[in-house]
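Only one chain is given next, in structure tokens, and it is the form predicted on its own.
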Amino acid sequence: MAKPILRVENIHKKFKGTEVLKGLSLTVYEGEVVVIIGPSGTGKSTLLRCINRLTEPDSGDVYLEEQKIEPGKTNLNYIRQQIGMVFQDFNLFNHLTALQNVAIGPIKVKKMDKQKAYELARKELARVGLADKAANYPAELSGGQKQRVAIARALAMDPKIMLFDEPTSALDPELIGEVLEVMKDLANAGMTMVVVSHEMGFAREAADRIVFLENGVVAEMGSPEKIFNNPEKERTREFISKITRLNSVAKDREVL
């Protein structure tokens, strides 16, 4: 049986008086792919930042493994390492080459040689597609090769798991299509990941479990299967079915 990577036990998040998260709990086991859907505002990317501290919770705790991350005993820059984050906006740095962007991390936090980082990060972009846009700069990158150099990025941390925190948002629909295929690539390779993602055909191939989140908890979870085919409540019916309208009709726009 897969062992446990994550656990987040009775999380809970307030923002300016409103709670956020309302006591949400999730295990994530060894090479799963767990896609988390929902309204906006329903605290999934606030999840997300929690786990790796970017957030800190109001109470609750989460585990990478068996331990426990806890601010002031724990260093954080190694469960960084350990949990690699890719956001909707890309976050590169623009006065740095997408070699150079990949790199960083190996170089500063690792303290890797440069030689070998470069190499590990010419691995990295060859792997995500963009072998040929090593020496490129972002502000010459499309959005969806932005996103490609920001999840090779992350993965030249050699993490145990991987966020996306609505990786496709932020990009034009004509290139959402070659972010999700790496992503699928990552999946089919046994990474373990967590995703934040609107994109229901996405969830449907590559999840091994969807979790709904609404007004701060988890209403309902499941295998792909049964979420889209047999949901116990009616609310996640509603929404799957209203989701999967709106990215047809987002595809028909694309199409004309």
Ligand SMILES: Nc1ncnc2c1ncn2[C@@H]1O[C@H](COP(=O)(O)OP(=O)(O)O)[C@@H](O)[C@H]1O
The other form holds:
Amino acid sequence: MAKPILRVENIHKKFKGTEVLKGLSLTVYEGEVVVIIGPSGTGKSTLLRCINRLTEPDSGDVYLEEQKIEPGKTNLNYIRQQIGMVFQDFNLFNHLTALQNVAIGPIKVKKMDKQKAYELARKELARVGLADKAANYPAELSGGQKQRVAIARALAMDPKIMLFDEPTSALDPELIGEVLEVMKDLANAGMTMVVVSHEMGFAREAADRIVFLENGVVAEMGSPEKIFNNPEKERTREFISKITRLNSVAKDREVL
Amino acid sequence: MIDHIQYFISIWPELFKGLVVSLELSVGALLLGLVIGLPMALMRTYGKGIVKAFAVGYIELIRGTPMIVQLFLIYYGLPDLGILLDRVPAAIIALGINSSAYQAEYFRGAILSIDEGQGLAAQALGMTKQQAILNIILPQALRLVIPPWSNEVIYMVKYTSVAFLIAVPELMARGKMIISQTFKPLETLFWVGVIYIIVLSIIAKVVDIIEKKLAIPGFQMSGED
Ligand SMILES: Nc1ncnc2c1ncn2[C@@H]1O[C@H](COP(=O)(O)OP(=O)(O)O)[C@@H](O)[C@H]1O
Ligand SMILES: [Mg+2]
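Would you generate the structure of this protein in the form predicted together with this ligand, following the form predicted on its own above?
Shown next: the complete complex, the earlier chain at its head.
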């Protein structure tokens, strides 16, 4: 068995009295691509944020490799460097060029020499196919290009694992493909990834495991093969068919 | 016409001295306002508990009282506490404290207008909250604050005229002195007004140039693009 990179154990999180995560556990192994699906408002973003402590869980433990993440005891900023995060709405730094967006993490957080950091940033931008956009500001990039810069920015920190929170759901349909391509390349290169996404094509192709989250717990998980064709639970089947229907409606619209 | 020009030439040396004092007051008060206002904005935006309460209390107290009251408190009130200030420092402190509350609100508005996602992304990279504020939020907020801040500069140059109430020899006070000697209020005030307008237009132009220099694509600072 491959070695676990991330272990989430029995996480609970309440917002204003409503429990969003109800004792959720999940282990992600080295090189694995886990795709998380589930209804809106079910706690998928909350789960990702509890992993790198952008949100503080009420209880439960998170381990990055052997290291338990404990605010106050572990250096949270050191942990976060090792966990790349890609947001739904990109969150690029608007006052910095694409190149500076990618380089600023290594420069400010890792105290890397500027020359080296810019070299690294150029390499990461090339990796997401944006070598020629290095000097552009976020406002001068398309949504797909912004998201690829955001991926390069996370990669520049050389993370052990990457978290993606619906990375394509803010994009126009014709821009989704370029981002998914970059993510597939990453997966093929062996990156450990946790991806919240309802792009079923991506899940089918790139996922090692699909996790169906509902009501704050893992309702079902398994290989894409099993989840798509042979789910154990009726709810899983319903959700998959609903998503597939919505996707095809979106595709039809695109054609029209 | 010639008469008017000659009158202006005769009073210009005196008015010029006043203008210099007005500008000194403006620069001093704006800087003092910046030095107090920016930390107040940060305390009000990011502070918790007593720190935040202090900033809110300070800003609202200053904004809620007339500037003349603040000026008189500092010039006539502080001596009761054993603090005796000369006219010019007293005016700079009063104008500066008054400005700091407004500047704090301009800064806070600019900070709040930057979506918090960028702060989260910075923290997700491993930046501390302070690093995120310093490297990501403030560079953008300081750009966004240029238009309201330039308004504050213009207001300030005009507001310095209240300093004549504690007999600071600024532009307005010199004008009044001249009137008492020449008995030509209308002409004197006309030239005082002209000087204010010219100086303020120059300042507006300079701010415009600075704004253009610091502009970033997609970064809307003022109405035009
Ligand atoms: N910071 C917050 N404060 C209050 N409620 C929140 C906060 N973040 C998320 N929630 C609530 O928690 C629930 C789960 O949200 P989220 O994790 O974003 O769901 P998902 O990503 O699966 O759509 C939602 O009902 C949402 O309104
Ligand atoms: Mg979400």
